[in-house]
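The chain below stands alone and is given in structure tokens; this is the form predicted alone.
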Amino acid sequence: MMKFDTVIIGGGLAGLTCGIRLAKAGQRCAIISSGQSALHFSSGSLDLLNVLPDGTEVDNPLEAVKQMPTLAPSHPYAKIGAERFADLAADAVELLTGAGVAVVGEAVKNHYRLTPVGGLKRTWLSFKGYVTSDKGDALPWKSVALFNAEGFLDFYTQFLSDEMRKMGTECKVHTFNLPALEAIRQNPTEMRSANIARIFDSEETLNQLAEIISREMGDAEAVLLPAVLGVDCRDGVAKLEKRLSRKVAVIATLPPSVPGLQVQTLLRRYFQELGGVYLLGDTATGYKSEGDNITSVYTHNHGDIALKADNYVLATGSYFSQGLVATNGTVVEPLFGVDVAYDKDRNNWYERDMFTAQPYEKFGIETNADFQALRGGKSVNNLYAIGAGLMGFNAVKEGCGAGVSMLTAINVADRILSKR
């Protein structure tokens, strides 16, 4: 048996940021976690509002968050309340400097950030270095040089070239090559982000860059490039910029992508110095309860050894990581069976139009205004659900999901440690 004070199921951007909060207020924890999460394909940014369920979009998520308990009674945020809400966003921005990941933005104005296809898409946080506007339909500046290596087909230089032309800026596009890319390129398999930005961990790759740069960049007022200047090294621009002596900035690539993979390591790399035990590869296959409460937790790994603990917390997301199970009529959690929202009519789950919002995105597990889950309509006093895998919300069409994701966790965080 493993005793702990708390054991989160679900090792992604919800289950890390529950488990750091309460691993910061002195928690024992652990994180079950079987392997990627969303967080690999996160495209260098975290969204908190940036559509109304009405389709109103959204310039102030802490003013708009007001209208959730009218529009969508059921969305976390409603659950959550506007005034709670704001303190929330504020403690996640903090969590994310503690674990090192460096931020730009706000809750009061969600600003823009440069999509791997050259949009400018609404966000309330993005990765420090990446290429962001204040305006939606322009770039700060007039001039930029587009470098990509040679070979690399995840970042489409055109598409971003074209896009920055429409708005107004310049774009001069340049390759470059590297002798350290010579041998991740004999296996065009290997020509992937992560890859790439491994090379640059090196001082030596990141100089030869410099370099190429410095001779062919011209008098263009920025330096643009693909997201993979380094994965352990997150300096990467900064010390672009002072060799280079103008605004660098990168774009993140199409997924895997560096961004999410780098927030993963940080997120919980500061879980485990905190004293929490990250569970990886591993996976809850059953439960005991007595009564309302869960009392221990088994794994995959550890056969008959269970994992015991005051709290429990379902952070296991969607569809994407069978957080949930659609079938050809129900849709379930499937580790603990606790109630999950749907339509009964499946003919209802879905718009032919694959570009409207779709009604199984909102399908999820049912929760009382605490988050603890439901189980034949009754809460179960000790399992709480935060996270992707909650009912009532939009994630793709709101623009909400890290938020939900970040916010309900330390929501539920607090809500076990006031419990003591």
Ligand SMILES: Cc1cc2nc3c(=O)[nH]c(=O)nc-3n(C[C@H](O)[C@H](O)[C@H](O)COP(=O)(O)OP(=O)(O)OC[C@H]3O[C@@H](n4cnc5c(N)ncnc54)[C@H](O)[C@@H]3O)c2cc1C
The other form holds:
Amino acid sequence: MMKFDTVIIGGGLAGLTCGIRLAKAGQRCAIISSGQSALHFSSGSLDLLNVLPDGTEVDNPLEAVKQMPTLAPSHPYAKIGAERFADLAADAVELLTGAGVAVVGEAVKNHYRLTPVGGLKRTWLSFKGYVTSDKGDALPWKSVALFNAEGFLDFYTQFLSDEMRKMGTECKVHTFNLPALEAIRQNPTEMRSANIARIFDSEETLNQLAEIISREMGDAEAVLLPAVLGVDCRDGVAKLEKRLSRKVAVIATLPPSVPGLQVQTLLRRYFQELGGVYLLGDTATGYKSEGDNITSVYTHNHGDIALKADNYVLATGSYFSQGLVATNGTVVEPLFGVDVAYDKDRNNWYERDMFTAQPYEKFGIETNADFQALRGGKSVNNLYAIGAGLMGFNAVKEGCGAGVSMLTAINVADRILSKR
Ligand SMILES: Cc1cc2nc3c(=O)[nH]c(=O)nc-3n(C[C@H](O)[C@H](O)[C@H](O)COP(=O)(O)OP(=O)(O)OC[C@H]3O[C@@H](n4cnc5c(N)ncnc54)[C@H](O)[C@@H]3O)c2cc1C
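Take the protein just shown as the form predicted alone and give its structure as the form predicted together with this ligand.
Starting with the chain above, the whole complex follows.
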């Protein structure tokens, strides 16, 4: 038997945020984490609230969230409330900074990030070094030099340069080749973002890149590159900027997202430094309960060794991470079998127009106002649900994915701490 104060199931953004908050307050926590999280697909930005459920675009999330109880009473933000929302958003930034994740942006004013296909989209926080803008229709520069690694197909220079030109930024595309790239180019399937990023962990390779850029960038105001400037090395942008004496910024590539992987690693390390136990590559497979309490959780790797805790947090994500599973006519939460809100008529799950909000996105785990999960309509005393698996919001349409995950995580951690 292993005993903890809190066991968290799921080690993505929500689970790690919750674990860090609890471990920082002195709790002994374990996170069971079976695999990849949505962070591995991160755009390089964390969204808080970009669009209200009625379609109104949001410039100031702190102001807009006040409408949530009226527009969408079951939205996680409606449960949190506008006042606490502001505090939690500030706490989330502090937590990221503590973990060594450098971000720009603020909850009182969304900024814009450049998408991999050259559009500008609202967001809350962007990882430092990414292309961002204060305006939704223009970049901060009149001319840029856009560089890509020769043969790297997960970065669309043509789209990017066309879209930038439409926004009034002259964009010249360059490709670069390096000895270290030759090795991975032997096999075209190896030309993926994470593999390319690894070569820039070497100072020598970064210097070689700086030399090429310096020769070719001309008088462009800024140098833009795909987000592949190192895995362990996280200051590739700053180093290049210093060497080139020019503004340098990166743009998201297709997954895997190198900055997303870096953030996942930084958060995990921070959690472990705080004394947390991270069971990497393990899957929670079962549980025992007594009355309205969960008494233990079992995992694939630990067999019949029980993980016991005073509180349990379900942070297993949505369909994407199998925190929710859709079968023929039902949507279930597969571990505890807690209540899931969904339309019983399968015909209502999808909209024909794939660009409109899809009803199934809002299906998810039902909770009370404290995010305690429900079974048969009754709350389970010591089981909380957080993150992407919750009901009542559409992370894609509303642009609120990271915000819901981080804010519900901190909210629940504080709720657990207040129980003592
Ligand atoms: C492809 C994709 C890209 C996204 N990009 C962005 C973005 O750029 N910006 C943004 O703001 N939002 C984005 N989102 C929204 C995203 O949902 C949130 O930002 C957030 O990262 C979700 O975190 P989470 O921890 O709630 O869930 P997840 O990231 O899904 O993590 C859940 C974790 O639980 C694990 N798990 C599941 N079942 C078990 C089990 N039984 N035992 C142990 N572990 C288990 C999974 O393996 C997974 O690691 C994206 C979502 C997706 C699907």
